[in-house]
Partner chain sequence: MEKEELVSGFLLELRRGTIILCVLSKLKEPKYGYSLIADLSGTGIAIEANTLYPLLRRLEGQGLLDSSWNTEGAKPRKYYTTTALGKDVLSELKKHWQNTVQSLNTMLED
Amino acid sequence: MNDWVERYTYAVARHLPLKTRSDVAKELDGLISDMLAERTDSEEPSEKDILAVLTELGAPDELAAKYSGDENRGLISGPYFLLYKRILKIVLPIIAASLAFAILVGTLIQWDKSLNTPSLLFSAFAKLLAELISCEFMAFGIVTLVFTVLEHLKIAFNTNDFITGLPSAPKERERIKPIEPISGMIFRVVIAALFLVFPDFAGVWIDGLGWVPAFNSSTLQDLWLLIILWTTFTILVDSFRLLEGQYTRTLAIVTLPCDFGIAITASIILLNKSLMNPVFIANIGDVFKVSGDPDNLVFFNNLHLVILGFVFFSLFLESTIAVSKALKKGLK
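Would you output the structure of this chain only, in the form predicted in complex with the partner chain?
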C-alpha cells in the first residue's frame, strides 16, 4: 500500500537536482505520514486515505516545479520572448521568400525547351515545399536555441543607459506596417517568377495573330541574371523596411545604393534593343485604334522607355521619401 507514497515521492524527486533528491523524498515521506496520521487518528491508513492525501498534495511535477523554483519559468520568457517573437516574424517570412526565389532561379537555370515544363514546375514546387519545411524548422530551432541560451544566462539587452538609447517612437502614419514590405516581397518574387518562367505572360490578344507577347522571350531569358539582381535589390530594401519598422537613417543608407542598383539593372534590361517583341510593337497601335495618330505611335514605339521612365520615377519617389523622412527624424 505504501507503494503509492514511494511512487509519489520518487515522481517528485526525479525532477530535482541529484543532491537534494533523497532529502526532499525523506521530508515528503514524513509530511505524508503526518497528514495520514491526522486523517486516520493514528490508525493504519487505508489505500483510500493514502490516495486522498496524495491528491491533496497535487500533481508530482507541479510540486517538483515548486521545489525547483521553476514554477513560472519558461524556456524563453519576459522581454526575451517579445524579441524572440519579433525576430521569428521577420526571419521566417524572409526565409520563405528567399527560398522561393532561390528555387525558382535554380529551376530556370536547368530549364531547356526540350524539358517538360509542367513536370519541371511540379518538381520545383515539391522541392520548395520540402526545403520550406526543413529550413523553417531549422531557423526556428536556431532562433529558439539562441534565445534559450540568452534566457538561461540572463544576458541583459538593456544597459544602464536604456532610456537615452531608446529609438524615437514613430507616429502612427510614420510606421511601416509589416504587411507592406511582406506583400511587396511576395509581389516581386511572383513578378520575377512570371517573367522568368512564363516570359510570354505580358501581351495582348490580337485578332488574326492570337496572343502576342510584349517582350521577346528569348531576350528575357538571356537577361535572367539581371532580373534576379533587380528582384534581390528590391527584396533587400523590403527586408530592411520590415526590420526597421519606420524610416530611419539605416533604412535610407540601404535604400539609396539598392535603388541605384535597380536603376542600373533596369536600364540595362529595358534599353536592350531586342527586348520588345517587334510584332507586338507593330500591332499594338491597331489594338488601341490609334494607328492614324503618329504621336500615339511614338508612345507605343518607345514603350520600353516609358516603362523605364516609370521605374525611375518610382525609384526617385522611394529614395526621396526614405532620405527626407530619415533627415526629418534626425533633425528632431
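Residue numbers count along the first chain shown, from 1. It should be emphasised that the depicted structure is a prediction, and the values quoted were computed from it without experimental measurement. For clarity, a rigid core is taken as the largest C-alpha set superposing within 1.5 Å between two forms. Compared with the form predicted alone:
- Shown in the overlay between the two forms, fitted on the rigid core, is a CA shift at L243 smaller than 2 Å.
- With the core held fixed, the Cα of S33 is displaced between the two forms by 2 Å or more.
- With the core superposed, V24 shows a C-alpha displacement of at least 2 Å between the two forms.
Structure of the form predicted alone, given the form predicted in complex with the partner chain:
Here you get just the chain by itself.
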C-alpha cells in the first residue's frame, strides 16, 4: 500500500525543479498521512482508503502546477506551463552552447594566417551573435507553438483514472541518466549547426584538390528547414527522456511520432539527387585506395543510402526500446 503513496509523490515531484523536489515530497507525504489518519480515525488504512485519498488530491501534474504556482497562466497554463518552462530551460542553453562550439570549430577550419586575425575573430563573433539570436528565437517559437496547441486542445497523456497510470518510482538502474539525453541534444545541435553554418566541414583531403566537401553546400542550404525539423524532433525526444527520467508510456507516445517525423525528413534530405558532391564521389576511392571498378565503389557511390539505412536502424532500435520498456513497466 505504501507503494501507491511512493508512486504518487514521485509522479508529483518529478515535474518540479530539483531543488524543491525533496521538500515537496516530504510535505506531500505528510499531507497524505494526515488525510489518511482523518479518514480512518488513525487506524491502519486499507488500499481503498489510500486510493481514495490520492484521487481526492487529483492528478499529479495538476498538483505539481499548484506547488510551483504555475496553475493559472494566460497562453499556456497549469501542467502545460510547468513542462513548457522546463523544456525551455533545457533546450535554450544547449542550443547556445552548441552554436558557440560549432562557430569555434568552423572558425578553426577556415583559419588562414594570411588573413587579419582580429577581423576573422570579429567576423566569427558577429556570426555567432546572429545565429544565436535567430536559432534561439526559432527554438522558443517552436516550443511555444507546440505547447499552445496542447493547451488549446487540452491534450493530456493521462486518462481520468490517473491512479492506474501512476509511474513506479524507478530504481537506480532503471533511471535514464540526465547525461545521456543532454549529451545527445548537444551532439545533434552541434552537427545541425555545422551543416547549416559551415556545410563544407564534412569531407576529405585529396592530394591535388585540397579539401573536398562530401555534400553540396547549396543543396544543404536549400534544405535548411528540413534540417531544423530533424533536429527539433530529436530534441523533443531527448527532452522527454530527460523530463521522464525513465521509460514510460508518455515517453513512448512522444518517441513514436517524433521518430516517424525524423524518418520522413531524413528520407527527403538523403534521397535528394543533388545532395552528394560529385567531385567527392569521383575521388573518394583514391582516398581509401579502392580501384575505380564500379563494383568496388558501390559503398561510396551510395553513401547517402548507407547513412539513411543507419538512421532507419537507429530509429527502429530507439522506438522498439521505448515501447517495449514502457509495456514492460505497465505490466508490473
